[in-house]
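In structure tokens, one chain follows: the form predicted alone.
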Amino acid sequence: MKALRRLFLIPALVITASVAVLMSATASAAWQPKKPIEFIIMAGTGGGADQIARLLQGLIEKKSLSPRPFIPINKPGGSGAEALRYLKDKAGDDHVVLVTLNSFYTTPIIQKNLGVDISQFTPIGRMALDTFLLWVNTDQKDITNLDNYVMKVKKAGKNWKVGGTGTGQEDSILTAMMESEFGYKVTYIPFPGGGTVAKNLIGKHIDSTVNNPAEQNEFYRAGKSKPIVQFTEERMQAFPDVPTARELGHDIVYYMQRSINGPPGMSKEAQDWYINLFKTLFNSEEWQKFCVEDGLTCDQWVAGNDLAAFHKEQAARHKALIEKVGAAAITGQ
């Protein structure tokens, strides 16, 4: 009888052990991408968003953080409307993520027929808060501070050309804020991306711009462009000698979020995988060094539900901002 009991006991133990191994294997086999990931950029080539996306792509590859490659794809059309609509139409796809700007908020507000509700997107992580400075060509010797910049712009009127990246984009909002603050009107000229804007400033096809540091740094370091004022709460480490607008008595503070988001209906497993990946990148020495050198604020990791709350707050802020300065001022109509 004991022998018979041992006969049944041994297979039972084998089955139990097999189940335990299977459960362990299933638990360790967390979600991973099964094909290349579309890394959508809602801006043109050469701009801040494009540079950031390609830096992140390179770090992912260098650190072997993904079994499948990230493929950067620029979709700048309609001030980011093309990218937003594309992401919405990719609902449920775990292999698409978007690098955002503040047009993530403004474009759906201004383009009411776009049919995009950003609260439906899957929040992954905020990589940085990017900054803005007022830039002119170094050949403009008579512009050395904000006061003589404003004086020259007022004298030129609509003949003063400010370059930007399009209707409803961050620089068009900041340009409208400056027009409201200083009581002048300029001609706003849109270009496909921040990199193109920077080149046109150096080529003297425009008179000024409020580019991000990453878009101007190459020319700044070469001595071809100069910053006049920065629109941050405090002076950035990268530009210690450039005053803030607030220091000069003008309460103009404006940041641009750089975050990663997925389409509506992304699986929780995929969302968690992306959050872990981008958190690793956020904490990397390479990313933190880039933030300091290029004037980005990267002191707080915000992800998942916290990022969703941040988006909600910023969307409301931008709606109020657009109402304050007027959509017509931003769109140039």
Given for the second form:
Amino acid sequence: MKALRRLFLIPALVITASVAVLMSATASAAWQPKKPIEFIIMAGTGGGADQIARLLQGLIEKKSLSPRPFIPINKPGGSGAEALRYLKDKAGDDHVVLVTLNSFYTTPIIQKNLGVDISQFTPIGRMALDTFLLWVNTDQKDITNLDNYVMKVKKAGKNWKVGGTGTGQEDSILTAMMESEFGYKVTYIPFPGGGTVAKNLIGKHIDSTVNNPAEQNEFYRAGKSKPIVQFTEERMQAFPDVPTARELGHDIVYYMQRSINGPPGMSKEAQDWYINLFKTLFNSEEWQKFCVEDGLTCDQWVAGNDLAAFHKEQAARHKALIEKVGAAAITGQ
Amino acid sequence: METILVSLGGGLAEAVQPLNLTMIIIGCVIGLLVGAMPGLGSVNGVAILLPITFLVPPNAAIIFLAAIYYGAMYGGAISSITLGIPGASTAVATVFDGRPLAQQGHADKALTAAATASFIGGTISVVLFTLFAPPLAEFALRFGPPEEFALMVLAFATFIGLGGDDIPKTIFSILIGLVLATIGLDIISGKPRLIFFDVSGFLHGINFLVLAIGIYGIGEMLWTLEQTKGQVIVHKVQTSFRAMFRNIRDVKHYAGTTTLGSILGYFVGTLPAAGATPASLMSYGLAKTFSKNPDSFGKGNVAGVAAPEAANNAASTGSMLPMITLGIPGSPTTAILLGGMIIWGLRPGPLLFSEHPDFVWGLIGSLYIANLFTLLINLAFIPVFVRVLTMPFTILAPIIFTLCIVGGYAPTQTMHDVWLMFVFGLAGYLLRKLNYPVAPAVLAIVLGPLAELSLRQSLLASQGDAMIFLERPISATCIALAVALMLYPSVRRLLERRKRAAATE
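With the form predicted alone in hand, show me what the form predicted together with the partner chain looks like.
Once more the chain from above appears, this time first in line as the rest of the complex follows.
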């Protein structure tokens, strides 16, 4: 009888063992990328979004966080419209993610016939909030503060050239906000990417710009450009001597989110894998160091449904902003 | 000057250290293969191999990536010449004369010319880089939208002003290219333009490599099929060391073209907007315009291979200048290099030269060494590459066909582009039958978007006043040169006619 029981026991053990092995196998074989991941940047090369994407790509490789590489691809056309449409057309694809700017909200509002609804996209994680400063070439010696900046712009009128990364991008919104606050009108000239804007400011082809710190830092350090005012709630650690617009009595505060999003209908397993990956990156020493150096705010990790809620609130805020300054002020028509 | 020589000496010493030298050689070989493979190109090569660089110190890493970039510029010519498919966008102009040469059994000549011209282009530009990097960076800054537009006009002029070709047909071909270039989202307002049948693939615009592969790969194959009527032809190739040395010595016949192409390529490369592709096309156009025998271009003139190859290598060095000094990549590949530098903790910008001289000079030193090694490796492989042509067309054609599909699919990874490529192939074949030049269309689709953007930016800045192009010294000079180039062939023809008339009298 004992022998008989033992006879039963062996196959039972074998079965339990194999089930256990199988289960652990499926657990570790949770979703993994099977081919290179397209890392879409909705802006041109050299800009803030581009630098971030390339840094993240590098960190992923350096820390071997992904079995397949991330390939950054720039799709700057039409203030990010090209990238948004591309992502929409990739619905259900688990091997493409987008690094955003605020044109993620504004472009679908301004270009209604694009047919993109961002609430359909798969939220992954928010990497940072980026900040804005007003920059001029150092050679404009008579501009030392916001007051004489505004005076000079008013005098120049439409001959004052403000460079930016495209109508509907955050810098164009901020420019429109300044126009309505100070009561002047400038000429807004779009360039493909914040790096090119910076170059054109240094080369004096434009008169001022609202670049992100990352885009101007090296020129600032070289003494070629200077910040006049920052559009944050409080002075940033990196720019202790530059006043905020709010301090000067002008309520212009504007941030840009840098988040990672997937196409509509990305599988839950893939979404979880990406959330996990980008969370690791967010908490890495390298990323936090980059945030401090570049004047990015990176103190809170927002992912998944929380990010979707954040997107919803921001989209509503941008809609209100656009209505206030008028879409025409942003598109320049 | 002395400090430059000392720094360069240090850089060269750095580059020949065993680890760095190994990286250079491996990088060159990988680059050569990546460049020769249609659709792969240096962008993908550098992107895929970026992670490997974390295993070695930053200096060795950038040297490795730069060597790949460099090798790919050489490699692009190989498939352009042997198969007639441009391996990369920078090698499209190489097909114009490289392919006819190969068909006439002179592939070895074309390949040697490509390698030698690349070497000369690379060397001239790296010397310019060494001596004049800071002032040139300053000069690049002076290029705003009006200057960029004037440069584009100059580029178009090099193609319109070609003597010998049918000028109305050339203009027609340019216009077709320009129309194709407007497809996609408007650069400034973001509104969709010319989205045929509402196919969303058109939103991304027409990728220029798709057009080039279609016209030259598929179109050419159809043409060959018709010409040979299915007969099996085998190209004769002879390769010997003596022939190779003779080919290398032939460089002196097109030394002027090569030097001009190198200098032009370097300058165009330093401008962040342009890069190696426009540089190689402009260099080809100039070589043809100033040739004593412009009619032979497009039918197998060795100078037509040397000019674009010198320019694209020079431009690849040139595009490192804005990357290092301004932090703005001059080409997609340098954009990835830039990403690498950020990860290694190096911030490119005006201060990089003074804050990290070891790094910058190590990179410059490696360019000298990489150039030499790529030349040697390339020359050593020429007999192997030429073997490809000894395959019967019945075997070669399916290979070309497959490579075309891969090359059409790879850049955007959509089937839409593959279908487009077939359409362009058919259209290219028909245009060729009707004796239309297709090269101007290729030029127009590359330069069209750049020209449109800079034109509209300039006019926005000037409140619609076109005088902005003539008021600024650099752009006025470019426009004047463009006008002169357009008139040059007719003036020359007029002078020749008068001379002939005088002779007969």
